[in-house]
Structure formats: C-alpha cells, structure tokens
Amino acid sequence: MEVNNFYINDIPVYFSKTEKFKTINLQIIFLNEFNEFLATRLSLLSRLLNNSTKKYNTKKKIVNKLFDLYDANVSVFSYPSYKTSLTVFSLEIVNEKNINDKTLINEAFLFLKEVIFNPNISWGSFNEKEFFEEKRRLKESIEKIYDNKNRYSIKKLIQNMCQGEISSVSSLGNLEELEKITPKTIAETYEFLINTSNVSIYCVGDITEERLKEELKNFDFKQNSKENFQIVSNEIKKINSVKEVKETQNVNQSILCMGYRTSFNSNDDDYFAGLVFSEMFGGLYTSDLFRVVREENSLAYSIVSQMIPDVKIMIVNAGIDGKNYDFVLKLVSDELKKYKEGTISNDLLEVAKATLINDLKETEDDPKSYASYMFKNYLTGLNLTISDNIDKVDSITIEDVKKIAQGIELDTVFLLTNN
C-alpha cells in the first residue's frame, strides 16, 4: 500500500489511503525518555488517560461516548524501545461511508483530542478517587507477575543478566516507585509528556488527505521535540563467564531461562537474518530446539526462543523437570554450536523464511499492524516497503544464518525449580 507523508504544525503524518478496510485507524505516538524513574509513572499515566477526561469524567461516560461513536475503540498504552518510551493514543472507527453519517470522523477525532489534551486534572492534580483506584490496580498487576511463573522467570533472568542496564527496567514499573507517586506528581508527568515529546501520526483507511489534514488541524500539538531519542542499543557486552542463578519455589514445573547477547539490533543489516535464525532455532513448532529437546529427548514441556533486537538479547525458555537441567542446557548449547559451525537445515531455512514472509503479507491485511509498520519505518528512518522486507527475508542464506549464530553468546542462565 502507498504511504504519503505530510506535516501538520511540524508534526509528521504518515497516511495510507485504502478502501481495503471498513475502518479508519489513527495512531498518535509520543516519544520520550524511558528510565527507571519514568517507567512506573508512564505505566500509571496511560491507565488514567484511558479511563476519563475532564469532559467525560467517569469510565461509564467514556464507554457511552464510544458507543455513540458506533462502538469506536480508543486506547492509550505505553511501552519502551531501549531508552525511549512510546506512548500510543489509538483510535479505530467504522468508516462513516458505511453508516451514512458524515459527522462521525469529526466527532471521533475530537474525542481523541479530548483524551490526549484534556485529562481529568483540576488544580494541578488528577482526580483522587480515580487516581487511587488505578494505582491499586497497577499494584495488583505488578504483584501478579510473581504468580505467572513463566513471566516471573523471564523477569528474574533479565534482572540478573542486565543489572544496571535499561533492559532490566520493567515497563509496568515497580512497587517502590509506585508508592511515591501522588495525584500531583502524575499530573506533572502528563505535562512533561505533552510538552517535551517527539510526536508523529499514522493513519490507515478510506479518508481523503484533505479531510485528514482538516481534522488534525484541530489538535493542540506543542512544538515537536527534536531530541534524538535512542531506540536501539549499539552496545557491545563482553561476557567473561556465564552467570547461573537458581531459585527455589513450590512449583510443579521448573522453568529454565537462558539469556544470550546478540551482535545485531533492529536497525542493522543483519536484522532479517536474525529473525530467520530465531524462527529456525526455537521460534517454530518445527524448530531445532523443539525437535531435539522436546520430541527426540522428551525433556521439555515447551521450549521457545525469542529475539529482543532493540536491546540485542535472545531468550530461550523452557518448562522442564529440574533434574534434567544440565542435560537440557547441554542440548541447547550443542544446537547453537551446530549453527555456528554451519550445520543448518536448508529445509528448515525455507520454512522459517516462508513463515516470516507470510507474517509480512498479513501486515497489509490488518490496519493496526500496518500503522505500526509505518511507525517502525519512521523510527528506523529506513523507509522500506513490505515488498522490500519480503525480498530481504527471501534472500537470506545459510551463510547469513551462520554469521548470526556466531555473534550469539550465552550470558546468564536462570532456573526456577522446586528442588
């Protein structure tokens, strides 16, 4: 799909006009710092902004307004990319052409403007009742990580592996910082976000460029920040020895997490080869780890690998019997060694590439995914089309995968076990 680019009050807008979808999707994204201090505040702030505005000052009023907008969807969420926070204000509405209502786009865009620029703040503080309710809910969400043993184990792996690094900071936040936040300080965080962010806009749907410009001119954007926020890591971590950490709890199944440092990030030329490697190694049901550890040796209930390219990390995690810890560790290490030596299945390579290509094609079948794709292009500055990416994946060779494997080194192992 074709993407057009224009500016509204110094704010870049990326727009794909298409009749392919029955909806119009709009994402307005604020880039700012991500650090331990801001993480908890942004996590709580996004929850507050989701729940009410000055005009629609209860959750019920928000829900009723969305119903009036033909079941529109508006959401606010925040997540990190390396040292950058991304706060996304998202709107999805049915195309007014399908319901013969020529006011819907205008009303929906004005409602999103209300969500962004008119929060439920009075006298420099968020509404106290709403604030303490959302603070309580966020506290529960943070505490529940302990109950999800897989999420807990990955969190503990990252904390041990990335001590002192931004990667160890949870996007949910932490309880210590949460306790310090008040209705006034979270209002200050909102002002910081609105006034110091880099803002960009993405729209996908059947709307004219002229109409989109007209609607966006109603938004009260501040001067756009020109700060160069760091979205990917270029750090090279030297590993002197592998850290092994074990924790005992009353669990039915042990969780093994292995953290690796990689040599590439999502802006590097090797990025697509890294994705292909990850699929082959442990991302597919036909992957080598699944085949060797689970099917051939029956040593894991589940085993997967996943790349976190923004911070140059790969994680392998598996549900195992604790007594098989050493053997599973050896099997995973032996499989990686085979890749480093070039013992790589061409058939599996083709399956991995076909899977990734299919995922890329599906991006154009989902408006939210395509808006996110346009945003990724903005972040990286690469301006690649879906076809460009498909060609890059299709060109990956066994030698490319071998090169990726040679840049992957085990850093830390975490085992949650009951013995």
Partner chain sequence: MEKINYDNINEVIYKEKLANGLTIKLIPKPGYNKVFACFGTNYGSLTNKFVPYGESDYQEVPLGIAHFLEHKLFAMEDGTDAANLFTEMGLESNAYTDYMETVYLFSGTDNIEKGLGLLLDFVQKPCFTDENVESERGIIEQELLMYLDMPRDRLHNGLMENMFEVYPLRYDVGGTVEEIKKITKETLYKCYNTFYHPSNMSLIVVGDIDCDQIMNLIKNNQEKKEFPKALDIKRNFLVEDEKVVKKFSSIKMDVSIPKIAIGFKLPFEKFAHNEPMMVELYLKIILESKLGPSSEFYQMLLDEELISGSLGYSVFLDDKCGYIKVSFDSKKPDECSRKVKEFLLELRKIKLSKIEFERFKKAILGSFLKGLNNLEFIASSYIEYDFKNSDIFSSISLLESSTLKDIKKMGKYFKADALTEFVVYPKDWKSN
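Okay, that's the form predicted on its own, but what's the structure of the form predicted together with the partner chain?
Chain only, nothing else included.
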C-alpha cells in the first residue's frame, strides 16, 4: 500500500488509496497539551461532541442520521501520549460502490464537519441538558472503574508508582476536576482545542485524491506547530527501593501488578528491541513468564507484560491465588535477572521477531491500524515504510535484548487481594 501526502489549507493529509476494504476510513487528529487540568475536560468534551451537535441536538437525531448513512461510525475520543493529548475525530463509512449510493461520501463528510465545527454551544455555553447528562455519565464511568478489578488494579499501580508524574493522570478524567467544569468552561475548552491544536488528517480507502480534496476543502481548521508538544518522555527515574502496596477487597482471585521503569521510549532506536523483549518476556504464548508461571507451576490462567513506551513503563499483570504472591514475585524477578545476565534463548528471540514482523504486515489489513501507522510517522517525523520497520525488527540481536533488560527496574508492586 502506498501513502500520498498533500496539504489542504496548511493541514497535512496522509492518504492511502486501496480497493481492498469495503470501507473508507478517515481520522482527523488534534494534537494539544495533556495535563491534569485538560485531561478531564477533553474526556467530557469528546463525549459531548459525540452525542449532539447544534443541528442534530439529541442522541436520537444523531443516531438516526448515522443509521441513514448505512451505520456510519463517527466518534470522538481523546488519549494521551506523554504530555500531549490526541483528540481523534474518526469517520468510517461503507464504500459507495457496495451500496449503489452516490451521495453517501458527501453526506458523511458534511456530518463529520458538523460534529467538529458546530457543537451544541450557544452564547458561549454548552447546552445545559446535554452537559449535565454527560457530566453525570462520565462521573459514573469513573466510579465504575472500581467494578473492573483488573483495570482498577492497573490504575492503582500507576497512581502509586507515578505520583506527581504525567502518567498518573487518567485520560478518562478525575472526579475533583470534573466537579469544577461548567457549561461555560467546557465551551472554552472546545475553543481552545479548535484554535490551538496541531491538526493532521489520515484517510484509507477507495476514494480518489480529487474527491477527498473536494470533500475536505470546506473544513476550516486553524493550524499550529506540532513542535509545541512533547510526545515521549526522556525522563530518567531513579528507584531507591521497591514500593509494595496491598489492598483488600471482597474478591475471589488476587490481582498482581508489577510496575517497571524502562530506558527507552517509542522514538528511540531501542524501541523495537524493547518490543521484542516484551514479547519474549511476557507477550508470547511461549514467553518466559507464561511458561514458568502458568505451564510449569499452574499458578495463573494468564500472565502478561506490556510496554507503555511513551512514558517508559512496563507492567506485568496476573490473576493469582493471593497466598502465592511471594512465589510469583520471585519467579518473575528471577526471569528478568536471567535476561540481564544474558541468558536469553535465541529460538525465542527468533519467534518474537517473527511475531512482530507478522503484526507489522497485518497493519496493512486493517484500515485503522494503517491510519495509526501513518500517524506515527507524522509524529516521529521519520518516514519509515512497513518494510523499513520489518528490517529494524529483523536486525535485533541477543545483545540488544540484553541491553533493554538491563535498563528495566522494578519500581512498584500492587496486589489486590482478599486476605
């Protein structure tokens, strides 16, 4: 698949024309700051923009319009990358060819334009009914994290581990900040987002470049430099001693979360070596953690490691019997120690590389993944093709993996348990 790059009114557009999919996918991404103040506001704003516009001022009108557009998906969501927020307006429609309707693309783009530029704001204030409804719903969503014990445990781990750091700021929002927001201040947040962001556009599907330009030319974006925003962390955290936190709840199974600091971020040369390490350590079905904890000792149904590379963190997470806490902790630490010492299986390395290469190839099989790939190139400024990335993975050696392991240190352990 090829990527074309052009500009419409200063806005970069990355476009991949393909007949492979039955859909056209478009993402418009607003980069802005991410901080404690903005996080909750962007979370609420995304929800408000999703649920009404001035013209389609009720959920009923919005949903029926989307049904009329052959179940088009229009969604607004916001998530962070280090100190930058990414607010995405995304559109997915079926290809006109498949339904014999020549007006769908135009109507869908007009609708997306309405969602971005015509929010339900009058006299500098968001529609009150919508505002208070969404505010209440967001409050309840935040409270309900407690009901998902795995998600709750990871949240508690990060809160304990990263006090005062940007990583501990929840992109869903927090209750204190939410309380402060009013219909007027959320309208200000909207203006701030629209006027001070860096905007870029990604499109994948069977549409001509002329048609895409034609449909986008009436979108009136304000452009700002992307250099204002910090996308990855270069901080170095020193760990004096490992923090252990336990919380008791009425649960059947204990959840163990281990938080580590790593030495690389997603823009570093080491990035792919970091991913390879994570696969080998606790990502693959044949990973060392899975083998030792599940297969050899039957201590867990699953145990996984995952990287959060923008903030240089790794999390290991498993559901265990609370009485095995010390044993599982020791098994995980022993495995990491082996990597640091260079006791690393070459077979497993090859498997991890093959798996990542496979994932990279599959990027081309899903429009959203492909849009994300184009976006990542924009963020990093590196124009790496999929095959460049594959070459990078392919060249990783045991020494590279050892170096990654040596940069990984346990910071905090959180256990949710019933005794």
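All of these numbers come straight from a predicted model, not from anything done at the bench. What we label the rigid core is the largest C-alpha set whose atoms superpose within 1.5 Å from one form to the other. Numbering follows the first chain given and starts at 1.
Superposed on the core, the two forms differ at Gln223: its CA moves 2 Å or more between these two forms.
With the core held fixed between these two forms, Ala300 has its Cα displaced by at least 2 Å.
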